[in-house]
Every structure is written in structure tokens, then in C-alpha cells.
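The chain below stands alone, shown as C-alpha cells; this is the form predicted on its own.
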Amino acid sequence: MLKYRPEELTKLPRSVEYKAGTVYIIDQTKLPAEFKIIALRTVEEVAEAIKTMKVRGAPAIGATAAFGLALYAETSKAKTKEDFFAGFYKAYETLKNTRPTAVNLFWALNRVKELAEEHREDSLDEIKRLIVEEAQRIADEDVEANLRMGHYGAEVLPEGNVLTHCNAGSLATVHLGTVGAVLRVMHKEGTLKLLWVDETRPVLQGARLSAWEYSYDGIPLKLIADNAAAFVMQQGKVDAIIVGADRIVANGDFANKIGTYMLAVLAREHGIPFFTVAPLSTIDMSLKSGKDIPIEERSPEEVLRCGGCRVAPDVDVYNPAFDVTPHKYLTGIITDRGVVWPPFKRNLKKLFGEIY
């Protein structure tokens, strides 16, 4: 089923890597003006990078947080397991409290924590080794999951022009992307004619990041202002819409970058198929509906300024980072285990039942 390998689909390096007690990330706040890889050498530096969106995108955040625990494990000076675990839990809490919406953050941290606790009776050196290996495994699994989603998605999206919002590309994951993998496979197979990229205010992840990485890989695209999307659809220039997700809940409702819900409503009005793409780690079966998803509200300065320049007077601002799209607007959910079709509540439960 997998026709291509990552190196056949993108020229970009991994967005986050771990080597010898250091986490390396592409600093996404510098793009597109500067491509810069920065080194993070403390848990606090990793947490700050997540908070300030130097690294962003649910899968990338999860992998980075796991590497933060690996960094703690490999650099800890603790002589006893008691002292080691005290520091480990402190690092865990520091990383857990960085951003509230992306469920991959908690999934990855809990996965590493549970493994460490299961091996608490092992030697301290063995516990450290297992933590580092598990964090690396999470990153490697993300790349493989993205590759599978790319192939599944390319099979179900229609040939033609695709519109995307925010950035769910290679920069938002360890490599390839969720949406990015689908687009890259489609481009490789010649079924993606044109990619419409929303600028994605207020932080411009579409303009700064998606447009940069997809043009880097030679994908034909046009950047549009967010408020041009409806007109482009009305003109018949969009054949499908595909977005990422920061959390999908049991009934199929999902949180994604602010502006996604608006696109979903517009897609329904214009008869355009609307897909979200995410690995199983983004699906939170503990929440029954999108009303239960915590929504991060970010600094007013993101709206009052653009590119460092003030664009509005000093007024009150409401700046939710995400919105929730009801499942009724979804055509399908593309996962690393295949495409989930409506009814989502039943079919997501069935999917998780088959796995667990």
C-alpha cells in the first residue's frame, strides 16, 4: 500500500530531533525570513519553545515534549531513583502545563511516564535508557503514521484543487505532516492541481509556514487572505478542503486552528468535501463532544500586531487559538489506520475497539 518513502516526498529535514542530551527544533517563529535550527538543552527551554510556538502542531508538540523527558533523563544528576523520579515528575508537570488544547502533548508525556513507572524496579541507568528510547520511538512512529495517512488520504480526495488552513505539514509534525503527507502524495501522483493556502490570521501559519514548506517542495500553490476563501469556493475553484486537528473527540467533533469551523460551514454550502487528518494519538475518546474541549486563548498582541507592526488601536481583544467544528460538517476523518466515515461516533468506537 505504501508506494513512497519520506525522502521521496519532501526535501525538508525533521522538524524535531533528539541527539545526545539536546533537542533540536526548526524555530518556526523565524520562518519564512530565516531557516534556523535551535538547540534546547533544558526542560525549561523545551517548555518555553512549546509555549511561544517555536515548535507547534499537535504531533510535533507531542514528540518535543517526549524529547523533553528524554533530555531530563539523560542529563539528570540524581544518584537515587527517589531523587530521579522527583525531578522527572517536575519535568512532566512543566511540560504538561505548556498548552491545553493539543491532546498529543498529554498522550506523549503519559506514554513516557507510564513506561518509566512500569520499570521503576529496574536500575536507574536502565530507566533512563528506556525513557530515551520511548521518546525516539514516538517520533519515529509519527513519521510512519504520517506516511500511511498520506497514502490513505490521496486515495479518497478528488483530483483537482485543494484548500488548506493553518499548517498541518511537515513543520507541524516530526516529518511529512498529516495534511502535508496527503498533499505530497497527491503531488507525487499528479492529482493535486493547485493548493489554495489560507493565510491563517492572526499568527499567519498558512502564509509563513504552509506556503513556505509546500513551495520548498515544488507544490503549485496560491496564497489567499482568509476572507477570500468563500469567494474562491463560489467560483468553483476548490474541489476539496483538508485540515489538521489538535483534538478529535468520540463523536467526531474536532478542534483545529481558529477559522476551521467557518471553512466547514462554507464547504457544506458549496457542496465541497471536507476532511480532517490526524493520527490516532489526536483522538480523545474520553470526551463525548466538542463542547468538552478546552480552548486556548492567546495574547491580545497577536491580533493587535502583525509582523511586529501595530495594526489596531489599544482595544479589548478576544483571541481564541482554536475553534470546534461539529462532526456533521465532516466528510471523513483520515487516520493512520484508514479513513473513518460517518456515523463517526459508532465508527470511531469500532476503530478503537479493533485496536484495543
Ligand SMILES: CSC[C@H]1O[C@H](OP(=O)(O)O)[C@H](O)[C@@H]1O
Contents of the next structure:
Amino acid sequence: MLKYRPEELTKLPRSVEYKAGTVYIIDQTKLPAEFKIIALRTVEEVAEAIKTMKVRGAPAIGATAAFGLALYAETSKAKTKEDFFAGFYKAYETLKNTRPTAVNLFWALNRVKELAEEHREDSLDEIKRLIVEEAQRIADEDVEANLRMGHYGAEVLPEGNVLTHCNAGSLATVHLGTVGAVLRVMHKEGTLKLLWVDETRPVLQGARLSAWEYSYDGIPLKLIADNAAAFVMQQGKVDAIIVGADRIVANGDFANKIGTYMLAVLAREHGIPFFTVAPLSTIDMSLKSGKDIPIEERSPEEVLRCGGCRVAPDVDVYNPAFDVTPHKYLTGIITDRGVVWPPFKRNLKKLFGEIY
Ligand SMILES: CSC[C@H]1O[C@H](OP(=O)(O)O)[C@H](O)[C@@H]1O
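Beyond the form predicted on its own, can we have the form predicted in complex with the named molecule?
Expanding to the full complex; the earlier chain stays at the top.
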């Protein structure tokens, strides 16, 4: 039973919206210094915003890409269906090639593409209308999924101090967050005593984004360097760890921001419950193991600089944006259809079998 509505859980606006051929996003590269909403008016601008992480976070990326297709549909000057679909597929490829790890991107793009193809015999105006409608539906469903996950997660996380990594908050989704929804419901219920926020080098999604959005909503938190997480756990100051996910595969292995695997091993060492939370649109049942997940490598500049200052000489850099945590370290997977417990391979298969 959902006790709270989004507006009772956060004062933030949605992270991405669409209106009449324009995609509006919060420019996350400007936070925390500046809260700025920017307008994206071409597919290329949408793609660039995803690539440069002006908008980031698996579900937010998916919804933004879907709105990119809506933007194409609503602004296309094509006179024939053949020309329209030629441009549609070009837009689809441009958006598909932005970032490789978060499966929500491909899930959202394919959902819109398949709908458009199913209605190829309809009028061009009807096809355009359906594309825009489906993109909006994807965004609205994300908010409802987050609301459900918030309630499910708050039921299973123990009362006390929670540690999180990166940002899987409202900014990483259309609204509320995945981790963010759980933390906000716990805060509402009085069961979240303190939130430990990992700064999350090199892009600092924790320090710049999580610290900003959770303090904005009044959640008590302490920001720590990534290297301090183990010490905080060793002092017995963490009662649970909850992180987002960019791709969960059929056996429960999952990709998430670099540094997640380290936390999982430490949680096991210290007997701390370790959860990931993600909607079904983040689960890729086509991959059997985490070894199959494509891991994005980003620019060396992200590591060579911090807060705009150069922090290292011009040396070789390895900058994987994600790592893969084996399912054996997971206590549970909080989804919008309930909590999935071990054995993950069997229970994920059962969950998807009941739905599809
Ligand atoms: C709610 S999914 C958030 C997920 O996405 C982040 O990656 P990035 O900031 O590179 O888009 C991170 O892995 C979060 O856990």
C-alpha cells in the first residue's frame, strides 16, 4: 500500500520533462553551485547531454532518450512515412550510441521503436502522437516505480544509519530516485537516523549530487571520502548499504558506479546488509552473468582533474565508470515488483515469468 505521494517525499522538480518538441533537463554538471534547467531542441543536443552527463543515472538516461525520439517525431518535417522512419532510425542510433552500460537506455529506445513499428500502417500524424505518448508513459511509469520501490525498500532496510554510493536519487531518475525513494520514505517514517554519502570519485556524484539533493530534502547526512567508507563500517556506524544499479543480469550480478564492488566486499566482511534497488527496466535477463555487461570507460580527464583543478601529471589513466558486483554479496534486490531474495537466478526468472 503506497502511503506517500512524490510531492510528500521531495521538494525537487522532475529531473527531465518534455513539452512541445523540447526536452528540459536539470543540468547536473552545474550542481551543486548552480541549479539550472536547460532546453534541448535537437536529437544531437539530447545525445550530447547524455554523453557529457548533464543528465545521468540509468532511468533518467532512458527517459531522456525516449523524449529524444519524441522530439524527433514532433519536429520532423518528413512528408512521407519512408522519410520519417529513415530519420527516426537515425535518431534512434544516435541516442543508442551515447553510453553502453545502463540497460534502461536500450530498453526505453526499443520500447518506443517497437511501438512505432507496430503502428507503421497508421497515419503519420498518429504514429507521431503515439511516439510522444509512449515516451511520456515511460517517464510517468518511472516515477510510479520509484514510489513503489521506496515503500518496499523502507520495509526491509533496518532502522539506523545507511551508507550509499554515487547518486541514485531523484536526479538519477525522472523523479524521487531509486535509492532516493527508499531513503525519503525511511526519512518520512523516522527510520533513517543518518545517511553516509560517499563522495564517489572521479565525477563526484555523491559529493556534488547526493549531498545536494538529500540535504535539500532535509535528510541528515555526513559526506565522506570514498576511502573512509571501510573505517566507518569498522566503527560499527553503518547498519545497511543501499546502492543503485545500471544493469542487473539474470543471475543477480549487477553493474553500478565504480567503487560499488569494494563496498559489497566490505559489507560482507562487516556483516552489513547490502541492497541494490532498481526498476525492472534495469534488469537484463538476456545476459547470464555480470561478466557479459559492457563497462563504459570514460575520459582520463575525469581522473586527472577534480573540481576543475589538475590533480596529476600527464600520465596514463584507466577510468572505468562502473564495476560489477557478484550476486553472492547481495542481501536483496529491491524492485518495483517487490524485493527479490536469493537464489537470484531462480527468483528473477520466476518474477519475469509471472510478468511476461
Ligand atoms: C538510479 S540509477 C543510478 C546509477 O547511475 C549512476 O551512474 P552515472 O552517474 O554514471 O549515470 C550510478 O551508477 C548510479 O548508481
